[in-house]
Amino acid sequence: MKRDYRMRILSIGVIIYILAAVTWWSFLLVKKNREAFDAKERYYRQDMQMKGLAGSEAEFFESETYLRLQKTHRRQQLMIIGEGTVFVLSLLLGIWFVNRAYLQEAASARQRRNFLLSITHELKSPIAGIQLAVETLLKRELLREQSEKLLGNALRETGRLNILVNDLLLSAKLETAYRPHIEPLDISAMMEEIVREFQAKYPNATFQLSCSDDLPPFAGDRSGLSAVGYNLLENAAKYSPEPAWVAMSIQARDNNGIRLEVADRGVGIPEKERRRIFDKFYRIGNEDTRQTKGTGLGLYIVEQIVLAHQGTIAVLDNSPAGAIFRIDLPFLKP
């Protein structure tokens, strides 16, 4: 970090020096060009006066020789100023591109670092839980209820690992080979099942699902839209103060498709972060101090699947607090 800071300071110093040098040399060229013009003017005036071609200065200034000399001088001045301006603008444009590339690379490196930190924690936590359960079962004679409790914990941790691996595989697939398998879906029943799973996973939270009675027949990718519902509910529950409140609604949009919304009363999402939260591996805050778990893949997966279904996704403010994720999906043919 310190080395990068020094390199940036050095780069800025070099840039300032180049701009100052260009400005100074442009000034000198303009000055020398003017001196050359004045010298030629005196020479031609004296020459014409000696030859009797210009009796006075007024006649000389109106002569074709002077007008041609003046035109050449102006063209040279404009050329010097124009070339200097083009050089400075090209330099500034190049600096802007280089700085943008540097900032993008720095942000990408920071996201990769955050991802490595988060994925390490996400992997170690369930592995440690499974290892503890297995070691306890091997080393001690436990009652049936205690064994079942440990096995249940190990099974839940295995589920966490399975979800994590599926997210990693799906995110890789979304970049290359993902094609939604469109089939008729009972989306209300599918989301109701997901809501029940989350209610069991977060017993202290409140999950609500409302579906309009006039939902038309809908088609989409079952696994993809399940991932959308799962990730939106997971984010809403994680980033809400306990006891969390999460509401999902599915409404018909006349003949244009359906609208799926997930609302919470959590910390909300700042306006400036609402575009970046869909970037791969991006998470708000710093991984060293963040308390919530995650890899930064959830919302990336959500957006990519929605786009693959030719839909749109938007983030809105909820009242009095929290956020609303609104997804509009069109009708697709199986």
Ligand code: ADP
Contents of the next structure:
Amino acid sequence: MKRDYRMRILSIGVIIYILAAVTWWSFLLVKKNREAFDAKERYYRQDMQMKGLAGSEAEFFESETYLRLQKTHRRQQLMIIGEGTVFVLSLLLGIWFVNRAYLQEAASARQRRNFLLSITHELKSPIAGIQLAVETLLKRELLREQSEKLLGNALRETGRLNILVNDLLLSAKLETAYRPHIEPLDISAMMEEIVREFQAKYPNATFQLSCSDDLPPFAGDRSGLSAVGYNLLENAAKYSPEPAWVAMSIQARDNNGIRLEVADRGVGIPEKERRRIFDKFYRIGNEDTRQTKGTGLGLYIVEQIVLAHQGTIAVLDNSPAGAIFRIDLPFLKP
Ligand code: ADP
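With the form predicted on its own done, generate the form predicted together with adenosine-5'-diphosphate in the same format.
After this comes the whole thing, all chains and molecules, with the earlier chain placed first.
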């Protein structure tokens, strides 16, 4: 990182030097050109006066020779200034492209590093949990109650692994072969089921669901839209202080489709992060210091599924705190 910083400072120094050198050389060229013009002008004036072709200065300045000399001089001055400007602009454009590519590459290297760190952690901790449970069950004579507790833990960890692997598979599929299978869908019943699962998973949290009565018949991809619901509810609970409060609502949008919102009262999402959180593997903050678990795949999956349904997704501030994820989905034909 320090080396990168030094390289950047060095490149900025070199760029400033090149720009200063070009400006200085252009200035010198213009000056020398002017001096050459003055010298030529003096020479022609004396020459014409000696030959009796121009008696006075005014006559010389009106002569064909002087006008041609002046025209050539102006053309040369314009050429120097024009070419200097084009050179500087091309250089600046080139620098801008290189810098943009450098920043993109640095961001994606950071994301890859974050992803590796988070995925390693996400894989290791459930495996360690399952291993511990199985080893304890093998080595010790346990009461039925204790065995059940251990098996319950192992089952929960298996569920975590399952979700992670599914997310990885789905995100790979979204890049290549995902086509939403559009079928008539009772979206309120589907989301009600998911909300119930979350309430069981996070018993201390409050999950609310409100659906407007006038919801028109809707069609969409069942597994894709349930992945959207799971990921948004999981994030809302995960990024809220306990006990979390999460509200999902589904409304009709005057013959334009439906609007699904998930609101929480958690940490919220800063304005400048609102575009990047949908990037693959992107997580706000630094993996070395972050407390929450995750891979940065959830919102990428959500956005891709929404786009495949020709919908839109936006992030808003909730009041007094937290975030609202708003998804607008159009009516699609099954
Ligand atoms: P993950 O949750 O696995 O980190 P996501 O793609 O689901 O990945 O989210 C990307 C980032 O967006 C998260 O790391 C988190 O910082 C931020 N984020 C997502 N949802 C919320 C939310 N409801 N409140 C605050 N921050 C959120």
